[in-house]
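First, one chain by itself in structure tokens, the form predicted alone.
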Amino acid sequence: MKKEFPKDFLWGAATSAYQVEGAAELDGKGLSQQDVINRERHEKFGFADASIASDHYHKYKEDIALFKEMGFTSYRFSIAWTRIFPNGDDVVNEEGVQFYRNLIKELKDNGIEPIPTLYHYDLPWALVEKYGGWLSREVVKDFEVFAKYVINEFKDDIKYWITINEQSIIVQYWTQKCYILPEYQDNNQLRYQINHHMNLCQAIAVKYAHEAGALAGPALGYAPVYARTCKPEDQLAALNANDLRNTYYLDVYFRGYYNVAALTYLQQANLAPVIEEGDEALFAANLSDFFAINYYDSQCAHACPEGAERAWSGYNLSGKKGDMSGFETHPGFYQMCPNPELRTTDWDWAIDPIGLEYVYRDLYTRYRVPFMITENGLGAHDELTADGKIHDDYRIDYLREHIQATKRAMDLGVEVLGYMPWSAIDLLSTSNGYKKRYGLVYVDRTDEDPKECQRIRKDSFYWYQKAIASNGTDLD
């Protein structure tokens, strides 16, 4: 293995606006659907809401100083739609724009490449009230106004734009990632209709990024799918799952059309989106330049009988191993299942660094585009000790093994631009509040009490600092 990463390799970490910023209704910002969703989850489960989160809005300079101390050369974040357009229309909130001007300037003044995401789950609540949000094709017009404005506003400072975050996860967990009115929640065709509207928005964002002289690509929650056994029917089930859960999205981004087998299955199951004339031409004319991979785990599938009941991806709310609520099932196509060969996190997520190497190799063969890691991390119950320390060796082990997997793939010719794990600081977990932590920096708050959101360096902070300083050669 070649020892060092390339000299221009981007080292950093990632966050998203509603999960770190707080200030949910300050300085002209409008409510997003995530503000509303997390308020409801706070009432139902006791998790923190997004009103304060990690208070990055007021502490961004302190946070960027910590990023510089770690040695970051990149930072992946998102721009809150409702901080720019509070009502999702064309009326600009100047204070919101100024916040991102200040943030981007602070990053660049500290030698850190800003890598913004246009959309990370936080659709304006006003658009949910107006026409159901992503359920309506009307959203494409409003997203275009937002994307065009933001890309043009920051075109002199941004080289890489990430368009839309984790469309496949939105399909699987649509009521957590979108506000879906109860009367629509039994209509599963709408999951794929929402995704189609997002594909249109993604292509439009690529168009404007290219016009601004920048590169653009999606961030997809990507997990390879292994067969449960060597039985041919399980191998075919894994192929089916990979087509519907992965290449159904990637083929649009990088080839300009839907994966044929997956779309055919959706049509047969009455789940396919309504596709209008010209939609795929828009995709084909605006292909992405790179793939931003959000990689946490791998998945496993086996054959599923025709008579099975359709089910969608489950989740673990407790952080106790074994509390996964269920697994996705598509009758006659595939059924997801645990992989007995892999250890898991407390939230039942498989830990599989070799799976990341597999992803790089497989997708570089398929699409021949460069990659960047924009999420990769271990959610855990971190303990703040009496002397103010956080000993997270489990996170260090996880990150080390995934960085090593990245380097092995690169040594076989795969092009990887950078590594930005999740997350730079502790933040509001989409599904588990502050009980589930990912950060390199501890944020001293609980779900019940935001306190002062004091920043405390974890052991992983110092380890990552050393890894970056050595350009990936010192991972001990």
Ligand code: BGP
Given for the second form:
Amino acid sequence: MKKEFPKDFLWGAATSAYQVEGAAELDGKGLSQQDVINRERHEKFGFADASIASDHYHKYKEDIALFKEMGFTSYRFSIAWTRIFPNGDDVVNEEGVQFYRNLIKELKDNGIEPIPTLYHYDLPWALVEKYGGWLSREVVKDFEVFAKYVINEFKDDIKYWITINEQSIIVQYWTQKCYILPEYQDNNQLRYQINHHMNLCQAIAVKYAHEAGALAGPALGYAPVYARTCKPEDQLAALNANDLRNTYYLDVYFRGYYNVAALTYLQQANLAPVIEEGDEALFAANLSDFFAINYYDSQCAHACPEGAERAWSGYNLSGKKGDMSGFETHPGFYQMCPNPELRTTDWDWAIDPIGLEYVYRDLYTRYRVPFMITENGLGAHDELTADGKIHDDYRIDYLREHIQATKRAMDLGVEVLGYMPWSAIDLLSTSNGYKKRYGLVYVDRTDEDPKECQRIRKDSFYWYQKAIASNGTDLD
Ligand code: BGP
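Next block: the form predicted in complex with this ligand, after the form predicted alone:
And the full complex, kicking off with our chain again.
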């Protein structure tokens, strides 16, 4: 007989600090690299910046009331390092700490499990100025001060810590997710060096979470890679891509070492990080407890000749299908490509609920750890109709199919703790301002005009409310 979702299944949704909070320079907060990056993107592309975002800093009580109305039992958010330590050093900003005390209390008072992320792209700008930010190994000790302080401060309230958000996406889109000084931008080895510094921070965060009696795990943007054809050379290319884009990260988190084929490839290509003695021992001593999956799409690869030119992942900034600027290419290893079998979003992201089922099954077999979904969602041009509604049936279809995929995997024994799609409310997209929306709640603002950031329930809000009330059985 098929099992129901467990009674304590965590239903909720997710956000991140700089994408929702706003108040970028209020109450003692220091600037983060995202405040600066998004200011530049505003000037260059006209996207909103992070200064107001969705004004969650002022409206968090109203937002949590909406979460409760939907029936949330969990909420994934991130703690802005720059609210706690505005300069990235050890000088605490009490007002920033108080904001998260209030937020966490409000969640708990409403029966919602707070699931914080320690790092979601927003390094203190002061550390970029001091030593180039993530480029320098010095960042590890500053991160340690932050992680230790925050985990200890909230140890009575937090059961699950998410450590670092989406390291693999940071490697692919490093200048968008990190501020990289122009003189370093041609040195691609630094992508993997940054990632190595993040791995050290990740392990340290796990260590402090364990000391505080909590569980910890990374959130990785995870897309399985299929072979474009059943030719053996394409299958091997897909294996190579999975090793370098996925397993390279997971093996560190759950086994304590770098994947051999991926690391060897990076060494041969002069892209490998400098690893110091004792680094892998630190990983191995602090393995993660669960895997927080950010799942949006699947990917596709085919074989790539030795003589091809290396290329990094492209992007689509227009929201017009087909505007993807390019595909990652590693000569002699693999080349990414569109999957002809799948439909896509307006931003060319493949829609593939079965891919999520595949991920659960594959990773549970390999690592045998519990999962939680900490992002999953459809970025779309939502329309606010004249009568004040948002008919986002496309989002409902997307979420329904991914919840069903989750259930099918669970029916075959996979352990899933919760489902927190992206995003609880509309927020600043990492790539497309407010043109691309993911929320269950509409935030009435545009890139040009923040207006009052009024909250409006989308059709998906009511649908998700029903889904949660029925513990995932009523998905119509
Ligand atoms: C993930 C990030 C999120 C979020 C999401 C959607 O990579 O963790 O922060 O933004 O992707 O991406 P985008 O906003 O670029 O559509």
